[in-house]
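A single chain, nothing else alongside it, follows as structure tokens in the form predicted on its own.
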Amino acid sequence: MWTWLHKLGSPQRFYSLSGRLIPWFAVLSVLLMAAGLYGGLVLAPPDYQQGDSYRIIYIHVPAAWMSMFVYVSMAFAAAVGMIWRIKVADMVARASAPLGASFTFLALVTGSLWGKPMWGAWWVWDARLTSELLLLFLYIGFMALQSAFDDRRTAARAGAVLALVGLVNIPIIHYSVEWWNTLHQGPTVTKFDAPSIHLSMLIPLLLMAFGFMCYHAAMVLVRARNELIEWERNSRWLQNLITE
């Protein structure tokens, strides 16, 4: 495994990789949200207590799992490049941020929007929504790290700790609604052995979840090259690249 990361860690075979897979991940998010949003906004029923408002959870619990999703991966990438000093995961790790940021604030602001004709407010400072303003918090402080330093070692060092550090908020955004009595409902999908929701209503959401996830390996792919550009515009392989 080690073997293959050193492999995938080298610039001129990662930039020649990603190019090839951004063009699989995109047209599989557009294919899989397109079903997903046609199986939630019209083959699936209406909730019998929610009617056709509860349909948001196809924005909003794909997003909320994304924005810890991409944290993870984000850390991970984050402790490789410090601990292996691999400059491809400095590049992943500071390619997620704004992608997992903007995850968590569409989680917020679609559960701001359901959450008013539910419980009658725009925002209650619950266990879980208070956690997930935290993640974003975390993700405007890990961009800020990074663009705090000109050195963009000593900056993915210090954004490597940050993101190992707030690790911890990831399991008290999963269990909050099981730790503390809130509002927020509690697990759904999760519950495999007694899922709360209907197969007609589960699969759209799962197929927008794998559509979103498919759209941020895409994106961080995107954006981790022209990271890669940025850092080795002066080494003789690019150089070369661009002459042929």
Given for the second form:
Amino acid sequence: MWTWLHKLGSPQRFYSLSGRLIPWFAVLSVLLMAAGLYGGLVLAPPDYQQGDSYRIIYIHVPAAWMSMFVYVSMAFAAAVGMIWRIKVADMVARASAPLGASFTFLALVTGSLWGKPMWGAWWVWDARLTSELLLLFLYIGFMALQSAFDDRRTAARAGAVLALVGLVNIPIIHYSVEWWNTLHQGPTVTKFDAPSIHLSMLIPLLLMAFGFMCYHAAMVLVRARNELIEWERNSRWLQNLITE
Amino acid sequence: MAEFFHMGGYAFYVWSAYGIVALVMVANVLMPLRKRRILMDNLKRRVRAKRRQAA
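For comparison with the form predicted on its own, produce the structure of the form predicted together with the partner chain.
Every chain and every other molecule in the complex is listed next, the one we just looked at coming first.
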């Protein structure tokens, strides 16, 4: 495990491995999303209470899940980079932030477009919505901090501290619908007993969620490779590789 | 087909949501790929200049 991590931690090894993985994740994500969209928009029946407006769920929920998943993985990568001084981990953390911010933004916007017809308001200062908005600011703060330092190591360390402190927001988002009396509906999938959502709706939702996950995996690797090219522009192996 | 696009009267909300998601996700693919091309071009130019100097 440790030798494996260290091997992966070498920029050269990461560059070649990620190059091989990206096309697989990309193809898989397109297939999963195509199947999920077909299942969700065409095959699944309308909701008995919300009619067809509920179909926003197939992008809203995966985006919201990803906004939290990406944050946790970003904080984890930043922590690994800070503790073991693995540069590649810092690159992954840096690459995660804009993607996480995008997913958070999309969760908020699609939620707003769902809230308007169902709740009668684009926005309410409800615990779930407010904590998700805070998540967006955490991502933006992380990115601002990264660009505020010229020295990449200092930037990575400062970012890691912010990312780790912000981690407390994640359980708050997740449990907000249970701890507070919110307008946002409670969980229907991530409950301990059986999910209270019909299979014809659950399957496309999960397909979309895995599709988003693969999309993220592909794009975080593309972005991390960009970081790597900038970071390692003076190293011989990279210069040799691109002039071959 | 018209019924599909009508979305039971929620067409505006459903399709705006899908449209914005598509826009952001496509932009998130194109931007890093464009950056990669620029980085690669710059690096290649630098390496070539350095080799010419060395030769």
